[in-house]
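As a starting point, one isolated chain is supplied in structure tokens, in the form predicted on its own.
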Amino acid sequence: MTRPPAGQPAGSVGRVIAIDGPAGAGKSTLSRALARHLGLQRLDTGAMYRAVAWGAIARGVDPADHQAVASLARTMSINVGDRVTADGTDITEAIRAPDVNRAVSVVAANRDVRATMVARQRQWVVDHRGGVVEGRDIGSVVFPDADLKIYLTASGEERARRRSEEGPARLARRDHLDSTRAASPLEVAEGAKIIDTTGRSSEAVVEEVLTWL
């Protein structure tokens, strides 16, 4: 069983499945399916960073302004579930807009923003007594003791096809920013099981993962 965050009582965290990987690798599809199969809640941590990026843009704050964006992240009320809300506003569709796509990797590279979001992600798991959590640093930083750590990948061509609204060049730029940032870069966590989803159906991927549980 995953260890609780510092300061939390033993036994306060249930089963945690950590799913990491680049954009378009299939994290959301897998996390939804596993959550249904296991009767767990699901958390898309990328939506949290997108919410902060949206908040900065909506307020006219430069996403690259480290201190201003960090302050915004600390004060925003963000709820991620079937719908995503920020300070009571439904932003589920808004966080997928092109301007957010362009800003989110810069916001996610902000060390202070990440510290705030990681604390919230760990608390979310305590509050929900476990969960299926997807992102880019879940197995490596947020829950290094997760019960199962998965790293999804796929060819650049496949991921670009799945994320056609972003385009190959922008997707490559996000990959570079996410994997080279100083704060919690995208990487394969120690002990993670790697799955290449290129050319595979979502059902086949889910079936393989379920054999590990």
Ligand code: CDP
Given for the second form:
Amino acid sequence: MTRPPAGQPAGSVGRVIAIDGPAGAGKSTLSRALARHLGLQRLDTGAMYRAVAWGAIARGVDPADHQAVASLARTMSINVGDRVTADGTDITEAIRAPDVNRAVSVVAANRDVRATMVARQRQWVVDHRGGVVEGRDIGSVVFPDADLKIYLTASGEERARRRSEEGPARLARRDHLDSTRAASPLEVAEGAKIIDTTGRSSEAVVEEVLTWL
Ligand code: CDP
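Next up, the form predicted in complex with the ligand in place of the form predicted on its own?
Entire complex below, previous chain first.
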């Protein structure tokens, strides 16, 4: 059982599976399959940071403007499900565009943006009575007491192949920014099970993870 966030009554949070890892490691495929198998909802926290980056670009706000982006994050209403919406606008496809890929790691390095997003992620889990949550800091910061923490990775070549539309240099830059930032960098959380998905089918990975539950 994952401990509820401060102020929440004990027992209000169900099972939580945390999945972290770099770009193209296979987090979304694994989290979808686990959610289906376990009857849980899934939260793609990367889509939340992408939505804030999209919002900054759409408003002509410099993604590196700490205060402006932090205040945007506080006021934007973001809904992440099968579709992603921001203040009622469907941005599911727009948040995967190259300009968002380029801006998102700068936005995600903003401590105040993170504080807003982490509070919403914890509330989402309370509202959904648990879930499969994927991102970069889920096992290390957002849900350190998750029932299962997974760190998914794959070789740089394979991840670049899976994300060929972004280009290897840009992907490597995003990974570098995500792993070296001061605020909640991507790292293997304490107690996380590490899986290398290089050359493995998604079915094989799901089967292995299910044996841990
Ligand atoms: O493209 P990919 O699926 O790898 O990335 P994503 O999960 O959509 O996340 C996009 C970006 O959001 C990452 O490169 C990070 O900069 C940021 N992110 C984060 O900082 N913390 C999270 N929990 C999730 C994503």
